[in-house]
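There is one chain below, alone, in structure tokens, taken in the form predicted alone.
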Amino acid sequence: MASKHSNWPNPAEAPALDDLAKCVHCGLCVNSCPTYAVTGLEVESPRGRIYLARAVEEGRIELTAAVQGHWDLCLQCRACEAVCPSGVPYGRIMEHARAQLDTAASTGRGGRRLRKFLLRRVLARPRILAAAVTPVRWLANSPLRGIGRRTRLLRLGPALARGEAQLPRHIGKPLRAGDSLPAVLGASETAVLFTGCVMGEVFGDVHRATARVLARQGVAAIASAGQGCCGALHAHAGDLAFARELARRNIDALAGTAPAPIVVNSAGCGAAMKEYGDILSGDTAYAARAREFAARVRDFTEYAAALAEQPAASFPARVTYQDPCHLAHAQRIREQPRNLLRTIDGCDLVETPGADLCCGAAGLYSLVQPAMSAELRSRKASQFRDAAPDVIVTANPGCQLQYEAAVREAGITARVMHIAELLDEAQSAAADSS
């Protein structure tokens, strides 16, 4: 339910009485959090922050900038979930705390209102994506690229040498809704592809990947007209209205595709559309449907690892697998990727010492905190360096482009790939050694 004072600047979109009261202050949360592990402070523990909401919502403390910016600092991994004793909906909780601060009085008022230009006017309209990420895909396919970083070209701006770090080695074609994918002959079953925003424009090779990888297993992929952006960042910003009208148009535009499943290759993605019917719990022309719609929501390692046979594969190689946090911590998905990596002929499969603590990624985080961010990538580069793998396999777009830095902090020469073309190259291999 929600809040019945009026203490917050936003009532109707304050965290639930429910879900702070839920927080019995255990403790149990706070070695899983990355930010406390960083900083070792209380405030920037969960426990800590529903504290602080706890005492907004009694009107014991103001909403101030420096509440504002513990917040702020969280990465919404809900790593403290996955080990909390009273299922506290914590990432649920921040997202409502954050939703208030648009109406608070707040020092970073102007960065706030370009962060929600950017997700509301750019990521969710694509033909703006597509036109805001053409030159990003030249950059990191031009030889100009190389000659930047030699000639330190790069380092003039931090962001900009941020930003280029990032980048993959090389920027497929894109792969848009409505877009087709090979026919599979003598298909048994048909599974909906959603391409998403960031995914479709800059991954379109993954989204071509999973589409062979399922059709080696009878499923023919299609990538739906009319989906877009799952509203996930969105939501996370605390911009909950525009969160909701996103889920709206997409359980609108996959209406008639029903009951195929929809296979997501984001972990971000697939955590936000599997909780549908919770943000759309309000709504009573969307809350069935969306229940409906979330049950029919698939990580693709989810999926392909429940098929009935998995093809022959070849990989010989030194492989780290990394959790994406909306994977293992939302979505409570951790062995089906290993499992998938263990049928690979020659696939050594490395552990790393945290591969599910979060990479600093996160979304937008890596851009609006990059000093703690810049903090969880070099723990993961120490991790790689240690570990030397030849690959790092992940499943969120996100991750992958945090880890194509940390591969560069590093000094070594791993490759990053999304589990799916890690799939789909030891499939390719085998057949062709066959």
Given for the second form:
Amino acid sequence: MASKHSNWPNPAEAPALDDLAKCVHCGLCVNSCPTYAVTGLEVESPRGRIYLARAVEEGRIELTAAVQGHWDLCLQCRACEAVCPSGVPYGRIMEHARAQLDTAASTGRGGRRLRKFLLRRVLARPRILAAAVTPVRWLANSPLRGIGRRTRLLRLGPALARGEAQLPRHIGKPLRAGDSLPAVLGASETAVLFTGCVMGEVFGDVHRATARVLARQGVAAIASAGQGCCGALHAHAGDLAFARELARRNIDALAGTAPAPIVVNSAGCGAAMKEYGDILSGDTAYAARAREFAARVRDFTEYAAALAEQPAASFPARVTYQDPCHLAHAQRIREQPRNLLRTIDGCDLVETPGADLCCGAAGLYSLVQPAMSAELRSRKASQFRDAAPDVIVTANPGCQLQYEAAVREAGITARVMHIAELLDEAQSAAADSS
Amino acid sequence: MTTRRELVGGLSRICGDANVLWRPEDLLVYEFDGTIERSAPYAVVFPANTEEVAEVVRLCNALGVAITPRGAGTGLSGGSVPARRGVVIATARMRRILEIDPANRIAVVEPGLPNIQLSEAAAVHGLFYAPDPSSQKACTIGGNVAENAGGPHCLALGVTTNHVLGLEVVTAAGDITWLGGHVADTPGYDLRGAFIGSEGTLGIATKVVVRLLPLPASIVTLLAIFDTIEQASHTVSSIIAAGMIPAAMEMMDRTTLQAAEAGLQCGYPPDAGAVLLVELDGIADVVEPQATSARAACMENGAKEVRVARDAATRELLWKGRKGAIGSLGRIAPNYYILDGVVPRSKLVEVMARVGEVSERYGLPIANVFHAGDGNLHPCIAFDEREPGATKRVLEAGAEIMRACVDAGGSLSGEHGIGFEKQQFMPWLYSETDLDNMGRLRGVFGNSGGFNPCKLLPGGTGCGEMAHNDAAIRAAGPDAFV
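Alt. form predicted together with its partner chain, vs. the form predicted alone above:
So here's everything in the complex, that chain up top.
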């Protein structure tokens, strides 16, 4: 039936036919897909999106605006991949499918150009990113924000209100590559703390909490210089060439620290870095080094749960854990974070339905697909209203911001925390009381 | 004659523009289900309620356009593939649980509800819905009704028809009617029974009244590991002969369990020749002695090892491999053709030998999964449709296996339905008079040939050329006649 040539505009980066052919359209994935759950449409399901890619590959259809729309609506949460019995590498297929869209004559090019600019020129450049985040930090922490919300000035522009809603409650001091972390006396191991891009600028507090938790477990964390953006968002957007470039930079920057583990507290970054071997498999100079690098990468929860030293911790509260997609589905890490929470004194871990269903943050998704993102956030908000937790805990920065917005939407007072922050508070509370 | 523009316009007036698909790219993903037949519709429509379904049916009838109902599209006999194109009526927007009545242990649901969501909602009341097709995370109750779906746990509890009390139906004529009711017995002809398993040829169920059962107090699952299929088959007979009716008794051959283990890491031994999953449930005082004798039966028939799961997590892991087994065959080849034959339990070994012989003669790997307790086999032929002539050879091999089942005194379908692919085999089982009588039932519901055409019964016009029809899709502009 492959009677015609493929209709890929960028054949060099096209999804591999072998990957596409793994899908036997059994349909077991469809209900794991958030966009299918919302729309009920086969074209907005993983099986449908793969089928369309296969049809483009086989020259049955052109890469039309409608097809692009269906791919653009994908959150790349990879929930389908985790339940697929055939082992279809959906995440990889979608990255290559997205790589076609820049070249395709299509709708939404303006948005894609802006995204590419932000990804290449801002996220990947530490100094520019720092300069860009500084006024945002000032704004987020400013009393003006509360005034703006109370006086409804923000309602002047929906974009303004949306932007404000996505700002964190408070942005602490940054923690960047090369910054020093407190020394740990008698440490049994050294681990590289992956500082990232936005993570280091906006979530410096989470990095410091991570380092303190590791220190109590006998591990000295170092924020090695030279490391930078992991390239996950670039790959998701289909800018694979640049994602490879960023991967090579990190591999070079952290070569001197081998074989120390690379601990990542952002699930999206960790998932991408564990796949460096995959995205650089065609690069003869880097393929082997990329595989070695990937083998050193550990999610913070995966690493912390496996350490022998588990300090006493106390946190009397009703806590719900929400799985970051790229931790549960891409890295298949579900139990470790829950186990870490279960061992805390007084921590009442409550499960909500769909804890592993995407919250709609999904990297830049909330900016480019606001309607679907808001629908998924509202679903979380209503689950939070029902479960009434004191604390919502997760392990990825994007999810954290989305949950803060969901909490405001639900009209409840729950705190949103990164699991490293919760562990840090719980351990320090236990140490104070003993 | 009517044009596509008129058809889409009419559907949009009933259900709204947003609930009608007509772009060729969008229609493409409605050309398949879980099997290998393909044919894309002219339009897909998503009605919100019974009245809209009825209006759509009447419109299509008035325009002379074929109708094919569709749930989640996970079927395994081409039942939801629009063989003569026309309109697909999808139930995706009708997926609410309308009522759960724990005191009377019934629920009323819409047809688009995924099977698993019914059991999840019932679990709050300590109840569950028994039929559990392996695709239960995706497949819908409406589709289950159409195919009279079974599942691993139907051995002791029976299939869909044993768990549906009543149905609200939009008939092929476009009338709204109730079959059966909310209680176990209703007087008059059992049209509910006739409708369940009619494969979407009599109408579309729009409300389904189901029976719920109390969750068992105690469950023990055994995984017995054997060197050969024969040993496992004899064990099945020994367990039944000992007077037990396990909740489930499932067998997998080596090819299947290797694929499932690779795909799902469920702890299956990849070097075994066959494994048997036996699940016993009920009150603990009954289950425990049964588990002991089932284990003994396994060992007497040569089991190398018997693992016992008593907690939910371990049990789920053992089942995960079984439920994902078919999908995991994507690891062996890009396509599979799954068969659904039934044989008397005593002929299992003999028929399996013929399956092995067909596999060798055609040079096609065949993986085998069985609901062994029921004698329901699922041989899966693995192939790559991109190889010229492959699909044709696979269908021939499949026909030979079906013939072997019928020759052994069995049947053409345990639970997947006859659909498109097996309708021409029906005369192996039924006389012309038998088939005529069944055909007349269609007329009673107002189906004169255009309601899910080319399914279940042999014959029908224009059913021969169901195939990839891209050229036709592209050629059919908005003003082309449908």
